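Single chain ahead, written as C-alpha cells, the form predicted alone.
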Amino acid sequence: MPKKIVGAIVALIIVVGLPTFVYLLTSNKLKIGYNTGYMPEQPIPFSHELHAGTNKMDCKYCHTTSEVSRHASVPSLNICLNCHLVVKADSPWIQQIQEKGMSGESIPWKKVHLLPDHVKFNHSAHVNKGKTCQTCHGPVETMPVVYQYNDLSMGWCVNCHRQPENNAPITCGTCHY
C-alpha cells in the first residue's frame, strides 16, 4: 500500500476517531470495565443501613479523613470500639473487632469503589464544596451491604462537573496527575 494512502488513513483515524472516542467516553455512551454493583464479601459484615440509616451516624464520624485528604479512609478499629466496647459486645463479629483492636491488628477490608490507577479522586475537594457522600456513593444509608452504586466512569464524573451549579473544572489535570 502506498505511503500516502497509509498516511491518509492514519490521519483520518486521528482526526475523526480520537475525538469520537473521547466524546463517547465523556458522554457516558461508552462504558469500559466499570464496576457498578460491585459488592465484595467483607471479612466482617458491616451494615451502612444500620449505622448511617437507622442510627443516623454521619459518614465523616467513621471516614475521618474525608474533609482533609484525597482518601476518605477506612475507619480504624478504635473508631468501631468507641461504641462496640459496650454496644453488642456479645456478638461474635464484634468480639473479633475487639480482639483485633486490642491486639493492634487491623481487619483486611476490601475496597468497594474502584477507580483506575491513573485517576485521582479528591474526597476533601468534594466534601468541602458541600457534596454529600450519596452524590457519588449512592444511598449508602439504605445498604445492608455497601456496593458501588454509580459506575464512576470519566463520563459520569465529567457530566457532574459540567453542571452549572457545580462550577467544577473539567480539565484533564483535575483528575489525571
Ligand code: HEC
Contents of the next structure:
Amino acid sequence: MPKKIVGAIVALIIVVGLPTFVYLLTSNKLKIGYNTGYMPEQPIPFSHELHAGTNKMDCKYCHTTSEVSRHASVPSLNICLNCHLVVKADSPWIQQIQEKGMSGESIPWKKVHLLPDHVKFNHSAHVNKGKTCQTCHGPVETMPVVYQYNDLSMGWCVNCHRQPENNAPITCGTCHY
Ligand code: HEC
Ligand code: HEC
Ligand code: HEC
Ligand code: HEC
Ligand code: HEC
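Mind sharing the form predicted together with the named molecule? What's above is the form predicted alone.
Complete assembly follows, chain above in first position.
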C-alpha cells in the first residue's frame, strides 16, 4: 500500500476511533467483560434475604465500616456469634461458624465486587452523602446469594457524578491513581 493511504488510514483511526472509544467507555455501551450478575458460591450458605430481609437486620450492623472508610468491611464471626451461640445451634453450618469463631479463624468468603487496581473508590464519601447501599448494590435484602447488581463500569460511575444534584467531581484523578 502507498504510504499516503496508510497514513490516511492511521489518521482516520485516530480521529474517529479515539473519540468513539472514549464515548463507549463513558456511555455504558461497552458491557463486555463486566461482571454484572456475578454470583460466586460461598463456603457457607449465608442468606441476605433471611438476615437483612426477613429478620430486618441493618446492613451496618454487619458492614460496620461502610460509613467511615474506603472499604465496607465483611463481618468477623464474632458478630455472627452474637446470635449463633444459641440460634440454630443444631445446624452443621452454624457449628462450623462456632468452631471457627471461637478459635479466631475466619470464613474464606469469595469476593463479589472488585474494581481494577487503578480505580479509587471510597464508601464513606458516598454513604455520607446519603447514597443508600441499594443505589449501588441493588435489593440485597431480597438476595439468598449476593450478586453484582450494577456493572461498576466507568460510565456508570461518571453518569451518577454528572447529575447536577450530586455535584461530584469528574476529573480523571478523582477516580484514578
Ligand atoms: C448478619 C450480617 C449481615 C448483614 C445484616 C448484611 N450483610 Fe452483607 N454480607 C455479610 C457477609 C457474611 C458477607 C460475605 C458473604 C456473602 O457474600 O454472602 C456479605 C457480603 C455482602 C456484599 C458483597 C461483598 C463483596 O464481596 O463484594 C454486599 C454488597 C453486601 N453484603 C451488602 C449488604 C447490604 C446492602 C446489606 C443490607 C441490606 C447487608 N449486606 C446486610 C453479612 C451481612
Ligand atoms: C456509590 C456506590 C456504592 C454505595 C452507595 C455502596 N457501595 Fe458497596 N461497593 C461499591 C463498589 C464500587 C464496590 C467495589 C469496591 C472495590 O472493589 O474497591 C463495593 C464493595 C462493597 C463490599 C465489599 C468490600 C469492599 O469494600 O470492597 C461490601 C461489603 C459493600 N460494598 C457493602 C456496602 C454497604 C453495606 C453499603 C451501604 C452502607 C454500600 N456498600 C454502599 C459501591 C457502593
Ligand atoms: C441478629 C441475629 C443473627 C445474627 C447476628 C446472624 N444471624 Fe444467621 N440466622 C439468624 C436467624 C434468626 C436464622 C434463622 C434460624 C432458623 O431458621 O431457625 C439464621 C440462620 C442462619 C443460617 C442458616 C442455618 C441453617 O442451617 O439453616 C446461616 C448459615 C447463618 N444464619 C449464618 C450467619 C452468619 C455467617 C452470620 C454472621 C455474618 C450470621 N448468621 C449472623 C440470626 C442471626
Ligand atoms: C449513585 C451515584 C454515584 C455513583 C454510582 C458513584 N458515585 Fe462517586 N460520588 C457520588 C457523590 C454524590 C460523591 C460525593 C461528592 C461530594 O463529596 O460532594 C461521590 C464522590 C466520589 C469520590 C470522592 C471524591 C472526593 O472528593 O474525594 C470518589 C473517589 C468517587 N466518588 C468514585 C466513584 C467511583 C470509582 C464510582 C464507580 C465505581 C462511583 N464513584 C460511583 C456519587 C456517585
Ligand atoms: C467517577 C469515576 C471515574 C472517573 C471520573 C474517570 N474514571 Fe476511568 N474508570 C473508572 C472505573 C470504575 C473504571 C473501571 C471500569 C471500566 O473499565 O469501565 C475505569 C476505567 C478506565 C479505563 C479503562 C482501563 C482498562 O483497563 O480498560 C480508562 C482508559 C480510563 N478509565 C480513563 C479515564 C480518563 C482518561 C478519565 C478522565 C477523562 C477517567 N477515566 C475518569 C472510573 C472513573
